[in-house]
Every structure is written in structure tokens, then in C-alpha cells.
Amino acid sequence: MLTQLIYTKKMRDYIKREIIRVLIEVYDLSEAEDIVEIQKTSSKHVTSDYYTNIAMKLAKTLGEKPLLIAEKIVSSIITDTNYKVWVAKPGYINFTLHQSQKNNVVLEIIKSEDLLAGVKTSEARNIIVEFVSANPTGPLHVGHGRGAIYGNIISKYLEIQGHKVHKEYYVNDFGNQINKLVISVFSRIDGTIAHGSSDLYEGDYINDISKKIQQFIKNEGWDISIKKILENNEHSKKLEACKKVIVSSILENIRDSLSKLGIIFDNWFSESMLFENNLVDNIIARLRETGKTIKKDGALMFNDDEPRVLIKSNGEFTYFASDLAYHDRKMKKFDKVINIWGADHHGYVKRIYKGLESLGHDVGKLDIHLIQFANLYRGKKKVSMSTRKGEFVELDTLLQEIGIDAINYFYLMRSKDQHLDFDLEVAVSSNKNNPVYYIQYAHARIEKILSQVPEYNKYEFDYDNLTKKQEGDLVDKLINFSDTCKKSIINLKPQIMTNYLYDLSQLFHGYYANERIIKDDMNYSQVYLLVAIQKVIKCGLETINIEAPRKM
């Protein structure tokens, strides 16, 4: 029989072993260990802590009704004071733990050396995560922020699991968008260039770069007009040199912005390298060899249900051609390839998979995460995010306004599949409407309480001395932390962690409002409970790169 000191996290294993024992003894099922699952009850309307649907699974095999199977199993289970077991239609077997047994989780958490041990993998892989990869045509703005923060956190989640993670930024420094950027900069130096065009990049940053180009030309000692550099083929090397200065200037700004957010890439891979090293040509040749290309109206097409252009009739390569070359490189080097793309790339996903499959790759290695758009508001006014028009709020400005903790939380608080709206005025508020403040304040508030009982650990934790409903609710929430970590970190769903931390903090603040902890007749089990809550909040916040302040 179990003793009261069996840790809560072992109860599920104990219950599973007991079900397996009964199935072997009653039904002679040698494969019982492979089919028994003990699930954590999630519904608030069910009073059990764990359940199993094994009776429904076996009904067809055994030729009995699930309810009858469940009742036979329950009648053979060895009774235990730590839990009660009961059957619910159509055959669920439910287990309700005694509250003192569940209270074990408090010490379990406090004594744990690693609360994230349950998410560690035994099969570490070499994984590349490519994210942000915004065209180097302007500063990063708030529209880029969601993909940047999400990519950084899931990279961290993979590292927490034990994988070797390589973070890469793919620099689109080749093609029409870069040419348009160069013309935009040159037009600020000579107004006759692209005069009257409405399709150029705008914004103050273009003026800043134009000044750098003028200084660069002066330093190089070129006695030539900017217009001739742009239009005369004999000055192509000078044009390329100017282009590099322009792109480098923007990339320097992007690197700096990301660094302030704690986002550091292992590599910045330039699209132009694919052409310089003939990787795109090689991809085209391989596709031709496999019969996956056709000619149409002078263009070379990828032959599929919906043919896609690889090389235009004028000889220009498309993004599809270079993207296949880039992904071919990644698929060869890594065990798993993860891309973080905006939702506007939805129609492009199938094309990439088809292309890589034609090149002989196992497309199961590729995982593309599409991020829905984030809309930012200042009160009721929507914040613009147009790089082309120069009407946007830079990420740097957002960082200065609401801070890195709020940026991390707000960009992560919804599933990547959901549109995200958040109000900048809420993000800087100091009340419960601001979830970041609310969670951090819970951590700081507990710290203040603990500072008044520095030697609490001289007193023993009494498992039977946390009996109030709010204490039970907090204990239940602490028990859920292990499952929350698995669902969030292993499944790469940071919003599960943000929601958990908010719910736990809400329970704590409600408890604090109703319960006086520091008093003459101290209940030190309550203090232990607060220590466990604080440790979980701190651990959870660290997984999403948010500070757990000791004072606010």
C-alpha cells in the first residue's frame, strides 16, 4: 500500500501499474502495459484528478460492455487511503486523490532540482530554425515582432528539450526588392532618378542611408554622378559596392534591434551566396534531370499540377528557384528544418514541399510554422506597419515604450494560428489588466511575504494543513505545471505557458486577498505553498524570457 509521502507525480505511475496488474490477472492481457493510459482530468465539472478510458478501448476485444469491464477492474483494485476510485458512464474509471496526498506536490516542487526534467529528450537532434528573415529593405517594425519573438522562444524550447539548435536569418539580398531599395536611396541624392514613381521605399531611414552613400562615394574618390553609377553598365562594380553599403547599413540596424530583444542568430545566410556558389544553377539542373521542368512562353517552369516559374522569360531567377536551393542546403545539413513564416506565405508552403520532394528530400524533416498577423493598438487607434510607405513603429520604439518583458508576453499570449490584437496602453499599465504586471507582481508579492519568515524551513510541512478550497485550487494548479511544461515546451506552444502563469497568479492574488499569511499562529504549510508557487512562476517566466522581479 502507498504511504502518504509518495510524491504526487508518482501517483499516475502507481495507478497505471495497478490497472495493468488487474488486466493481467482478470483478463490475462499480456499487452496491457502498451494500451493503458492514465490521463489528467481537465474538465472543471468532473471531480476526479485522473481517469482512464481503458474499458472503452477493450470493449470490442473482450466482447463486453465498457461499463461492465470498468466495474470488474475497479472491484479488483486494491483500495488505498490516498485516493478513491469510481466508475462513470459509459465506462470511465476515475481516480480522486485525497487532498493531503495532492499536497505532496508542494514539497515535490520545492525539492526539485529541475522542474523541466520531464521535457528532456533522449533523442537529441540537430535542428535549424530560420525566422524573422525580413527583407533588408528597412528597419524591423512591430509587424515583424511576433515572428521574431516566437522563433526565439521555440528555439529555446528545443534547447531546453536537449536538441542542438542553429538559429539562422535568411537575408534576401538579391532581386527586385533590393534593386528598388537602391533606386529609392539614389533618388534621395538625385531627384531626377525615378522621378514621380510611387513605388519606392519611403521613410527617414532612406535619407540616412543616402547620406552614407554620399560619404562612401566621397571616401572612394569616385568622380561620377550617382545617376551614371545606376544607369551605366561599365560602372556595375561601383553599383554593387553601393548596394552592399545600403544592405549592410540596414542589416546592422536589424542586428542591433534583435540584439536588444535578446535574439542572437548563429548565422546570417545571404541569398546572393546561392548564386555566387552556383547552388541555384545546380538545383535547376537537378530538376531538369528528373523531368520536373517544362518550357512555357519562354520561361522555365517547375512541372506540377500548378506549374511555377523558376526562370522568367527575361532570364531572371524567381524566389522559388533560390528558395529551393536554400532549403536543399538546409535539408542536407540538419536532422530537422523549421521555418517561421508569416501567414501570407500560406500558398507558398505546398510549392516548397513539392519542390523538395522532387529533389529527393524527406519532406517530413521540414516543419513550417505560419504566424498570423499581430495588430497593435494605441487605445482605439491601430498602429500602421507599412515598410514601403515608411509608416510604421520600429521594434526599437516598441521596446522603449513597453519593455522587453511585455514584448515577449504579448507576442506569445495567443496561438500562432490566431490573429493577435494588443493595446500598447494596456502593456504599460500597472494593474491586473496587464497580464505581465499581474504575474510579475505575484512573484514580487510572495518575495515580500517570505522576507518576513526567513527561517520558515525550520518548521515541517504538514500535508494535512492545507484544507481550504483556495489552497486546494492552488495545489491542483501546481500539479498541472508538469503537464503544462510538456504541452507547451514539447509541442512548441508558448501560449500554454503564458495562460498557465496568468491563471496561477490569479489564484494566488485571490488567495492573498482572503488569507492572512503572517500572523501569530503561523501555518507554515501556507508559507511552503507560497514558496512552491513562486518557484513555479519563476521557472515558467524564464522559459519565455521574462524576468521574475523580487521587488516592484
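The form predicted together with the RNA, contrasted with the form predicted on its own above:
The text that comes after this line covers the one chain and nothing more.
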């Protein structure tokens, strides 16, 4: 009756229906359907697979002791050989499945065409995920890494669910910091420009760009000094051209760094474009209509709890103004808008919500994920991340040093709300201290064993032939994979997947050390077990963009 049903949760449903039936029969509880929950046993001290707390929940309304209720329920349950039911104080009803029943999961995993089928959504939506969006004033450094990797995986998770995902990088190519960048580059060419200013970008990349600009000017055949380009308004076209070269040079570098990390954006949205198409003016006009703007000290402000400047008294727009225009566009075009921001922007969140609300948007569509900072360590020593003076480790350097798999894993292994300490020495190590290595090693180890029994599938899998404690633990863990995927992928929590894979690998390594698989009297069911484990590890690693090597 119950074969092949566990992995697909039907066993749990079966138990639930049985409990409901009993509740109606014994207590005449018509609402039983809504309150019965069958949960997975997580305590290590209890040897059941599922439990329900229904007896404790009903104690008050029924006016009976929970233990008594539980016993009454259990005595009416019709059991079969596939599972046992027992009561534990103060009123838990436990269900223990027969091992050979649970072993079904091994074949189910092996036969499954899509292990992630359980996370598919029934209503696919059009979602935009905006992330990284670092100002194009220099190369990406390690401080940008976490948001980049996290945004990429969130996008992937949404795609796995079946949504249509649009990945976008918002390019702040307008305003003061770009002008500052231009002056920084120009001052490398002509030292008298902005001489002695402490407010310029430094770092080697400025040198590289200044060379490019000099080449560009030469190619264009302009017979004019760099200083003149900057100073004379009549040369503003030339200045704009230089600006474009500078920004696109930096963007090219950023794009290159990201693609090396496997991060490809669908669109690079330019802030300038908002101004060129008068979208910012349009937003200001609409905000004025709502009556929520005020003039104060010559500036135009959005009147929130505190007034927020939209147009400065000198006539310049603030970022708030262009950000509202940008978000207005996104809110119109997509069903769901997700922003991945550094935690230092949290003060800005409320303002954006309030602004968009005033513009008539349903702000429930907007999710802003704030990512806490990551600190990098080299052993005990903290790696500096100061952007001042160009004292930062570039993302490219980090990639070279530890590789793409470690970058993905280490940035994803902790909750986004948690400050993350990232130790480079551990990330490059080739031993069990390094969780990436440890998981990949499990995959490779299994591959090695399987290569020695290529024709294992000529033998049948025997449900009754995995009886050892460690085999039971592994099977339980495999059963959990389905739930793990839901928790991780649907709730957008990559760390749940990294933790699961680590735990599974740990169980496997222990099993491997204790149990010899290749032997004279082969137990082919054990080989099947390894095949299932390997498939799950591979699938799990793929969801977090980490390679599952066959050999290391």
C-alpha cells in the first residue's frame, strides 16, 4: 500500500489523514483538518521519523490531559507493518517508519528526473533583481563580493522556482562622483588640475584610464590641452566624450570581473538615461501633484517624517529623485521588484517605500534585501577594505587566490543578516577545515568507488539490505533533501543548502571510513545508496553554483 511514497511526502499525508479520521471518530472534531500538523522529528534523542503535537493543542478545549488524549488517539489508529505509533510525554504522538520503507528514497532519488520539482511555483511571475550596482568609479573590490554572489544566487533560486528573472545592474553614471572621477583621471595627466585635493580617487586603475584618455585624445586628433577640455564650456562635448570613455572603461572592467564569477546581467541600466528621457522631471511633477512636496530654503523636498531633498537649492537633483524615477519604472514593468543592497543603505529603505507609495505604487511588490558586511581575514589578520587611497583587495584578486567555488560557498554559508567573517587561509586550504573541499571530496570519493563497479545496475536494489545505523542516518538525510530544497530555495536562504550539503558529506565520510563497499560479497544496495548520495550532492552544489568534481 505504501511503497514508493515516502520521498514524495505521501507517507506524511497518509498519517495525517489517519489522525484526522481518528479525531473525527473519537472526538467528533469537524475542524480537525485545519489543526493537525505532522512534523518531522528533529530531536536527536527521539528515534521517530514524524510526530504530531495535536494532543497538547487540544488539551485545553477538550479539558483532558494531553497524555490521555494521545493514548486515546493512538489506540484508534489502524497501523500496518510499515510504521509504528507510540506516545511520549507530555503528549507527543510519534511515528516510526520501518527502515525498508524509508530505503525507498534511494531508488526514488536515482530515478527522479528533477530533484527540484518540489519547489516549482504554480504562478510564475516576472521579477527584476537589481544587485551589485556599485558606482562606476573603480574596480569591484571584496566589499562588493557578498552582494554580487548573493544577488546572483537569489536570481537563480527564483529561476529554479519557475519565475522569469531579469537581472539588472543600475549604473550611477550621472552626478558628482562621476565628475570627481573625471577630475581624478585628468589630474594624473596634468598635475596642476585639482592639485593638492584630497578628495580624488586614487589607485593604479586611475593611471591606466588616464593612459586610455590620452590615447583617445590622440586618436581623435584634438589639439587641445586636457585642462582646456575640463575648463571651457564650449568644449563640453569633448568633456562628455571623455567621460564616456572613462565610465565605459570602468564598466568594462566590472563586467569582466563579474563574468569571471559567472554573473551575467540581462541589462545595465544607465542613470543618465533617466535624465535624457526626462523621467526624473516627470517623477518630480507627479510628486508635486500629490501635494507631498514642499519648498524649503530654496530646495524641493519630499515631505516624509523628515523632509527629504529632491532638488537641491543649486538646481541639482539628488539620488533620491533619480532613484524614485528608476524604481517607478521597475514597479511598472515587473510583478516583483527585488533590490539587493548593502546594510549601510538601510536608512534609505523607508524613504524609497514612502516615495513609491506616494506615486501610487503597491509597495508590497518591492522587496529590499539588506546584506550585512563581510570581513575578510588572512588567518588572524583583517584584510583592509578601505576604498580611500586605493587600499582594497580587488574581487579579481580574491578570485585568483581562492577560486570561484570557494567564493560562492563562503559568501553563501551564512545568513545575509549575519556579519560574515571570511578567512582566506581556510578558503584556500585543501583539507576538512575547508567545507567546500570537504563536500567536493565526498562527491569525488563516491565517483572513485562507482568507477570500480560500473555494472552495479545489473543487480537489483534490495529495500531490506540497508540496515546499518549509518545507512539509516544517510537515508534519513536523503529524505530531508526535499524539505531542505523548499526551505532554502523558496525562502531564499542559501545557507540552508550549504549546511545540508556539509552534514550529508559528513555522514558519508563517516560511513566510508567505517564500511568497505567494494568487497568479495558485494552488497549492491550500498552502491545504490552512494549513487543517490552523489546525485543529491551534485544537485545541491549546482543550485549554489559550485562544481561537483569527479576527481580532485
